[in-house]
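The data below hold one chain only, encoded as structure tokens and taken in the form predicted alone.
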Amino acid sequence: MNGGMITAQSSTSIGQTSFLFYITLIISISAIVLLIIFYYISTQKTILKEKAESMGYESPNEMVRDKLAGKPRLLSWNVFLYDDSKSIALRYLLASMVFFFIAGSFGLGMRLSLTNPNPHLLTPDEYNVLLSEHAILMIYMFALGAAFFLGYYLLPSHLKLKRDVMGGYASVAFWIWLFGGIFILVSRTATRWYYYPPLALELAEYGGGVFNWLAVIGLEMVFVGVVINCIIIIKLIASERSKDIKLSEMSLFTWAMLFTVVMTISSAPTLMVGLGMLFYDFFNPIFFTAASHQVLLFTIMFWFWGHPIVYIAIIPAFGLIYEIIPKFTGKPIYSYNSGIIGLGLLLILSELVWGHHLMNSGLGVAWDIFFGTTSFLVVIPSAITVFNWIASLWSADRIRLTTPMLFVINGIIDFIIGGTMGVILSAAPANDFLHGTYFVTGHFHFIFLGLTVGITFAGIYMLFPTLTGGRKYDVRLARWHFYLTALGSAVMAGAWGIGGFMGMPRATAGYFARFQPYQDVSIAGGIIIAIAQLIFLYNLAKSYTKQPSISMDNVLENNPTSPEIPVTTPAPTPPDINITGGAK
């Protein structure tokens, strides 16, 4: 008896030992880096102000800004030393993209796990980090940063901001969100996506992971630098913007960015608040527990942020896509106003749908019927949003089809597949059938991979001569990007719709024999989607062997979706450029 007790204290001590050694060398290593990062960028400011000062300026910003005002800025590290916008959006660019591939190589390796019913790539507690991390860094790290990127990079053009002003405040909350990234991706939290109590709460592999308080420290952290940055480009757009511009005349984009900040601003801080109570329940468990009965509580506060985040990965696509659509058919969109109305009211009804989220769980008859409307008519403006599209291409005399306009039209198909079965699942009925499935995965990847990363890549195909300073890309590469992202999504996408309407599991290592053709080809899937990201990498380096040869010219920041813009007026040719450097 005694000797039992003593090996169980024994063993709490070695595990206390353990998880003090750990928390140690966590804080140290991130110091180091720290430390290293700070002196690299201290040291390359300083030399950068004696060169300011050499010039006769006070500071470094004000000859950045009065050297490279209203020029295309390129790609480099050189953009971690600024602290204008520009810079700022390409270190968002950088880093959403080394956090893409991050979490898409954890998404391949759930796949290849998932080649036998039975565990045995990954163990089940494996299985759970590589899917909570790979959900949490491309909604979080990826999506957001990729909106930051278009919005910092084109903004200033599309509002003929003056000054720059804000930069230093959006330099800081540059490295907050980093670091908050950083600090989940260490963690190995084993939470999913939304860092459900109790399960939170067990600090063990079993449970939310050893390190899982680290994860809780890092999403305030992305929360915190979220905000900031929201604040920020608000206060460009209403005070910043150029007299000229009035509100009616804003570009969609614009409009778009806006409409995303005010979702963020209005539905994020619930559930900052709600992260704060759950690393208090570390120390003094009383909000989150079983004991405490409000366990349903945090997953209402999370889903009050939960949905709305959707669209905020997916509104700035839907603004770039209204920027893009008349460079390669030489019209304007077929309605400014309707496009303002159909992202207004996105922004209204996404703040009202949380709830469809939560049908199974016992919040009522009254609450389902209240959110299976709302979900349904979100509807509505989508599909505005849709038919503009749609009918600007319809009026168009000539499309071409370069790669960036083979992202949008195939993101606008992936979002009329993922938005029917959106509408499926509002339906309270489906909902209780389908919704611990893969259908809901299917749902959510059309729309994801066919917005948020499809259309960043063609935002990046836009802005390549820019941002590789004057290099071409090869087109032939870039269409095989295309075509293999497509079929890959539309392939794992589908297996999983297909799959979840027959019942198969979602976010589980193993399941019944029977699915196992289900998950045979979104594997296949997967795999295929990893090829073409292979594909874009290797055009990516190809283009920096070969010499600058083109304008560096933004098309993107000529002539913005206004009314008050003609489209007709001379702008750059937008890419595709072809390698023997004529346009496509």
Contents of the next structure:
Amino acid sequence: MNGGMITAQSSTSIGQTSFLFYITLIISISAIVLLIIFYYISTQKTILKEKAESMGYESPNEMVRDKLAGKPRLLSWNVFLYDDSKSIALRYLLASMVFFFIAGSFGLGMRLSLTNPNPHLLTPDEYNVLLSEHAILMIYMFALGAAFFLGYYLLPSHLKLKRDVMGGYASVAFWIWLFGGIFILVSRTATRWYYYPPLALELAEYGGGVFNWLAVIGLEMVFVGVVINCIIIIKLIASERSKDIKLSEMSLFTWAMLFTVVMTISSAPTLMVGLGMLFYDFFNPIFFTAASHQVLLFTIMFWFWGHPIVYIAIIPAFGLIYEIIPKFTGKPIYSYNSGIIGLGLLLILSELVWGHHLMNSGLGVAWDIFFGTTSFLVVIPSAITVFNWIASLWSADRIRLTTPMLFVINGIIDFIIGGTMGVILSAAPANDFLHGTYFVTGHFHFIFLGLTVGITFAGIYMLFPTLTGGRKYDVRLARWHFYLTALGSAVMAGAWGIGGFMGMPRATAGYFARFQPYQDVSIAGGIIIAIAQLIFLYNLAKSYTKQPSISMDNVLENNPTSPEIPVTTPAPTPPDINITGGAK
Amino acid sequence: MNKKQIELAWIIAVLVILLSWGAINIVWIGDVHNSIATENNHVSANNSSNVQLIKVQGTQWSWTFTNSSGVSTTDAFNVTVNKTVELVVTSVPGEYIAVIHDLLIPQMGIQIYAVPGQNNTIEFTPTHTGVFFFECVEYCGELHYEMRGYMTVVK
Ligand SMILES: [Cu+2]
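In place of the form predicted alone, output the structure of the form predicted together with the partner chain.
Zooming out: every chain and molecule, the one shown earlier first.
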């Protein structure tokens, strides 16, 4: 008996020693890698500076701007040296894609752990970490990163930018945002993306995670980066736009980005303050503890931002859909003005619906009536937008079903399904038994997978020849990527929607055995999505080995939508345009 | 119909559907949600004879139900059919601290948050006997998924 205890004890101390050893090893290796990267970047910057001085420029940024102005921009590691808008855009593309695959694999891990009603592959603690990280990284690092990629990449061309002077700030904002995301990733936070106190204040593995304070700092950094970016984008649109482009003639994507950034800086500050108060609570719990009777205050501050963020994640996609449709129908968008009105109304109304996340929490009847009703009203601008897309497709003589166009059509269908699920949720009688179930997860994933993910991929496929210096992607693989993503997301989100309707609770590491069928179907859907993304990676690798063979001029960059000029089908187009039956 | 008429028909049809739903929603909330969240308007305060008052305490990670005769049960409770049930729900520190929970009984169509330092009330009337499941639907830490159980409606 005694001997056994001694053995157990000594094995724990050996375990601790080797744990410390591995931690030290990991820290040392990452420090060496970071040092090498830093050395490389600073050497390259010095070389660039000397070159700029020898050519008579005061700073390398000016030389880069002059050298690269108006030229197609391809993806290379040099984007970390240059501070112009398009280079910043490509940094966001790289970072957001890395986080997409990290967070996506977390999602797959959760699915695999749910093959059994009792947690089996992952412990509940590990499951909860993946649950929190998946959501936080997908929203703040992938969705916002992709939005900034599209914004910084397309706006300079759409606005015929003359000066691009905010690059230094944009670069700093990028690094703050990136390190914020890395802090969140390594913090192993387990508060879910809500950060609800008092759970978030429970610094333990069974609570919000031992290092949850790091996740709070990380999220605050992400916010600082995001808000700086938003101000820069407003400045790009408002004061650096070419004089040739009137406000009333800007592309619909520009309008979408403008509304997105305005929405961000008008709703982010509440949660930034809330996170500050939360951080203070770690040392001196006075704001959000049971004794303060103000626990719900944080949830209010959170959702004032938390609802707009889901619109912030999709409005750039709305704008990009407006840009992509005319390229493949050969006709202008059905109504430019109602496009702007729809997006603008969405900006206003979507800031007024956040309270519907807190029905049943004890905030009263007036609260429920107000936010229930505004949740109905927010359907109107969404419907305007969807009908505008449908009318544009309906009135086209011919639609060329290229890969980006397929993503757009699937995005519209998914948005209609997910949006309808949202209207159902806004009815309080339904909300009472659907809130907190997988029905909400299904609603959200239909929209997020169809629009944010799907349209980002559509944009990447559109820009592919430019980004890769004139390479083609394999059309058949791209089709498989599309079909499997679309199928997988419909299966997964559909099974969640039905299971949620039967009362299946979300965010759980295990479930009542009665929900097994819905879980199994959604796991199948999740695996299909994962396979599709592997096909995408394989496609990238395959095209990398090919020689550049086509023009780098880009239709998405150089032919923005406008109210007057009808879109003629321009010559430079993505590579799979001439493959399908509908092609010329 | 020409293009303008089709557009108009679309707009009116959508608005009619939405606004009628919205109106029904407002009426329904005024009717049913009246009993949520205020400590003073318990049904039992007005008419205690025909109400089964149950105190519900969420904790990390179980639900405790205490009926009017002071009997407590964990992750299970009994009610009588066709008699209004009133739940007074809060969150208390158990082994750890008090955090936000949310009690959902899907087949009764009710859901109510358990918030530390706050008593939320809700009422419902079961019309069928049987066993119905309930669960916590606000993520509350490690064993959140185990905060579930069965409500039995008896004659
Ligand atoms: Cu709970």
